[in-house]
Structure formats: C-alpha cells, structure tokens
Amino acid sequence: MSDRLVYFNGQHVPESEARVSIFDSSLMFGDMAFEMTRTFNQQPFRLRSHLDRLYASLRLLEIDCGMTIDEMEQVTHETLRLNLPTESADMDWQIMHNVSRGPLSIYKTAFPEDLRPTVSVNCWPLITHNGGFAPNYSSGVDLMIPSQQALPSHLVDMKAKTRSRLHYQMAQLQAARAGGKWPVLLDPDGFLAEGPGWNIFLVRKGVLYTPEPRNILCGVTRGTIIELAQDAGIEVREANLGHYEALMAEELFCASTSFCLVHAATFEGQRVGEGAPGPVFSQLLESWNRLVNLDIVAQANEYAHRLPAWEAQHLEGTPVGTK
C-alpha cells in the first residue's frame, strides 16, 4: 500500500481514502476542472500558470472552490512536500488538481455536513508515466487523423481544462484500433486541432507552426515551446493547418506536460522527414533540457530501467522510501 497522501476537502488523507462520491457532479456530468503539473528536480514547473488556467476553468464552469489561488498554491507545495519522502530523491512527480461542484443538491440528505465543492490535490511518481513512454523518444510516434473531431468552441470552449473528455477517449480508441497510433483531431472546419492531452507543432522551411488557439487547449508546454523558439530566433506562426500542411512538413512533434516533447515518425502512414528527430525539434529539446536543468530523455530511460522493480515493490506493499 502506498504511503502517499492526498489533499482532499481540507485535509491530507491516505491515497486509498481519497474517494469522490457517486453523487458528485463530476461523475454525473464530467463537471470538473483539473490541471496536471509536473516537477523537474522535484520542483513544480510553472505551477502558477497551471493554477491560473485552473481558476479560469472554474470561472467558466461557475464553480467557487472556496480557496484563493494563493491558498491552492500553498496547499500544492505542502502536499508535494509530504509525499517527497515516499520516493527516492531523484524521483519527479505528477501533481494533479481536481475540482468539481460537489454532490448534486437532490442528494443533500446523504451529506449531513452540507454540500460543498470537491477539491483534491494528489502527487504521483512520474516513473510510471515516463518510464513506459521512454521508447517513444527514440522511435517517435505515428500520427493519424481519426473520425472523431474536436469539439467546436461555440459548444464547449476548449481553453478550459475539464473532465468532459469523451471525444478524446473515442479518438484514442480509434487510433488504438489502427495499430497504436496517436490521433490528431480536426476541428469542425477541417483544420488540425490537438491530440488527446497534447498540442501539435510542425516545421516547414525553418518556420515553426502550431494551430490557432480557436478550438484547442492552450497548453502550458505549448506556450513554453513557443517562448524557447522565439528566444532561439525561430519564427513562430499560429495558423490554420490542414492535412496538406502536415504532409508537407519537414518535422512534426507533440508537446505535453508529462513527456514535454516527442517527434512524429509518420503522419497518416507517410514518413515525416527522415522519420527521426529534425534539427528544430532537437534544438528545442536541448533548450528545454537547459531550462529545467535536466536531460528529460535520459531520465525517462532511467525510469524505464527501474520501472519493473518499482511496480513489483509497490504491488508487494513495500514502500520504496528515500534512497
């Protein structure tokens, strides 16, 4: 059993005891805002940017979580601090915020202490995310366009990060049936939007392109890559990008909080460039490593080596502890 603690509705409880009610609006409607932040060298990366987006999402959903953003930030640092001793000193972490409206009012008699929003902050070792992901850094990923489209912004504004994500799941299932590919959803106008939980970039004649932010989640990692590119003198354009532009690209890559960035080897069954990391991607990856003072690929490979023993140890119920 894990020794990890979760901040849950005002107190820190064991991970196994952090349970959301079956009457919660998050279960009933997907009515929950969330954020995932990661650490580098055990320090949260751009936490405030993630919290700014969390509180913007809450405003859109009309949820008052009962905490100021400063209080949420303090709770986040405290929750991470409490969990650090459960793993080795070189372990980085996923930090997850989940906030819902709470149980629906028609079930209020089941909650004698009154209805209130559900607020949780949990930390999870990144060894499971990036250890399993590690081979993709060398092989690249294969992109495809699924039949499932992105949601149009006039129905649900995709700038808010919510748990209403059935369209992502359907796209992933379609891509899995196609041989384990990664799906790039099109928006209702037929332009590239995003993947399930990641943004897409392409390079053409030395210019870095990424979809306009009309129908996408504007990722914190996306913004960081744009900054790194501009600092390096690389021209960046947000544009309407279609199937044609992707096929003509010399480089394609994906960006997300956990893995940071990974190149695409193929798009719709056709090789992208030489199928290997291109020069712009490689430059941005090196810039990212310098920014966070960590070789993210080397870390993932080390996690991949350690992952089987880590999982076996945790399944046996033996805490890993600080090494």
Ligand SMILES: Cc1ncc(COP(=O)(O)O)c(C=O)c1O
The other form holds:
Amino acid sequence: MSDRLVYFNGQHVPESEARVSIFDSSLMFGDMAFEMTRTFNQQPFRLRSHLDRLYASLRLLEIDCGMTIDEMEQVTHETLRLNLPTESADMDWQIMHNVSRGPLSIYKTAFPEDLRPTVSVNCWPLITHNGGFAPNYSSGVDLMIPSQQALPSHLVDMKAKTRSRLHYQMAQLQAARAGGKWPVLLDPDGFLAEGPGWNIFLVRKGVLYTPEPRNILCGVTRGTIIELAQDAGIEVREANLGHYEALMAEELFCASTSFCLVHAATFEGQRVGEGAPGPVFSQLLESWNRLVNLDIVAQANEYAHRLPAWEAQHLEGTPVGTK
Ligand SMILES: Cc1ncc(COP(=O)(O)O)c(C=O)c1O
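Now show me the form predicted in complex with this ligand; what you just gave was the form predicted on its own.
Let us now look at the entire complex, which starts with that chain.
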C-alpha cells in the first residue's frame, strides 16, 4: 500500500480509500471533467492553465464543483506538498484532477448525506509514465491513421477534457493491433485532429504547422510549443492538415503534458525525414529544457533505469521514502 494521500471530497484520505461510487454519473455517462498537470523540479507546470481548462470543461458539462478555482489551486498545492515526502527529492509528479456531477439522483437513498459532486486531486510519481516512455525519445514513434475518427465539435466538443473517451481508446486498440503504433485520428472532413492524449505538429520548409483548434483539445503543451517557436523566430501556422501534408512533412512530432514532445520516426509506414529528431524539433526540445530547467530526456532515462527497483519495492509494500 502506498503512503500517498488523495484529496477526496473535502479531505485528504489514503489513496486506497479514494473510491468513486458505482452510482456516479462518471461511470454511467463518462460525465467527468479532468486534468493532468505535471511538475518539473517538483513545481507544477502551468497549473493555472490546466485549472482554467478544467473550469471551462465543467462549465460545458454544467457541473458546479463547489470550489472556486483559487480554492482548487490551493488544494492542489497542498496535495502535492503532502505527497512529496513519499519519494526522493528528484521525483517529478503527475497531478490529476477528476470532477464529476456525483451519484445520479435516482440512487439518492444510498447516500445518507446530500448528493454532491465527486472531486478528487491525486499525485502519482512520474517514474512509471516517463520511465516506461524513455526509449521513445531515441527511437521516435510510429504514427498511423486508424479507421476510428475524431469527434467533430458539432457533435461533442473535444476542447473540453472529459472522461468520455471511448473513441480514443478504440483508436489506440487499432494502432496497437497494427504493431505498437500511435494513432492520429482524422476528423470527419479528413483533416488531422490529434492522438488519444497528445497534439500533433509538422514542419515543412522551416514552418511549424499544427491543426487549427476546431476538433481538438488545445493542449497546454501545444500552447507552450507555439510560444517557444515564436520566441525562436520560427513561423507557426494553425491550419487544416491532411494525410498529404503529413506525408510531405520533413518533421512530425507529438506533444503532451507527461512526455512534453517526441518525434515521429514513421507516418503510415513511411520514414519521416531521416527518421531521427529533426532540427526544429531538436531546437524546441532544447528550449523546453531551458524553460523548465531540466533535461527531460535525461530524466526519463534515469527513471527507466530506476523503474524496476521502484516497482519491486512498491509491490513488496516497502515505501521508498525520503532519501
Ligand atoms: C485528446 C488529447 N489531446 C491533447 C492532449 C495534450 O494536452 P496537454 O498538452 O494539455 O497535456 C491531451 C492530454 O491528455 C489529450 O487527452
């Protein structure tokens, strides 16, 4: 059992006691907004941007979580502070917010207190995510287009970050079946949308392109990359990009909170550029490292090295503790 604590409906409880009811609307409808933030050097990165997006998603879902955004921010810092001592000082963290409407009212007799939204904030050491991910930084990832499409915003607005994600899961299953590939979903107009947990960028003739914010989640990482590119004098264009544009790209890469950015080695079975990180990607990765004052690839490699022992220790039930 871990020593981690989770903020759950007004109090901090051991992780194993943070349980969502089977009557919760999140389970019935995928009716839950969420966020995933990460730390660099144990400082949350752009937490306020993540919380702004969380509160925008809640507004779309018409959920009042009963906390102001300032209160949520404070609870987030407190939850992280409580969990930091359970790991070594060089551990970075995933911070997850999950907010649902709560149990459906038809089941109210099962709840002695009034029905209320389910609000949780939990922290998880990034060693598992980024340790497992580390080899991708050198090999790159292989992208493919699955038959599963992205949802257009006139059906369900994907700018909200919700747990209603079966189409992403279907795309992942199709890509996994194709031999461990990463799926880029097309929207119903045939334009590149995004991956199941990341945004896509391509480079052509020195210009950085990314899908316009129509049928996609506008990632915090995506926004940061656009800023870094503009600061470096790289031209950035948000555009409708298709299969053709991706095939013609000199560089293709994916962006998301946990891994930040990773290059694509192939797209639809064809090599992208030289199959290695391209010059624009490499420049952006360096700028990212400077921004967060951390070498993210070196950190992932270090986590990969430590991961087997970390997992063994945690499976034995011996917390790693402060070192
Ligand atoms: C569908 C989707 N697109 C893009 C992203 C990237 O967003 P961010 O950079 O804020 O992590 C995510 C993150 O989980 C996502 O789920």
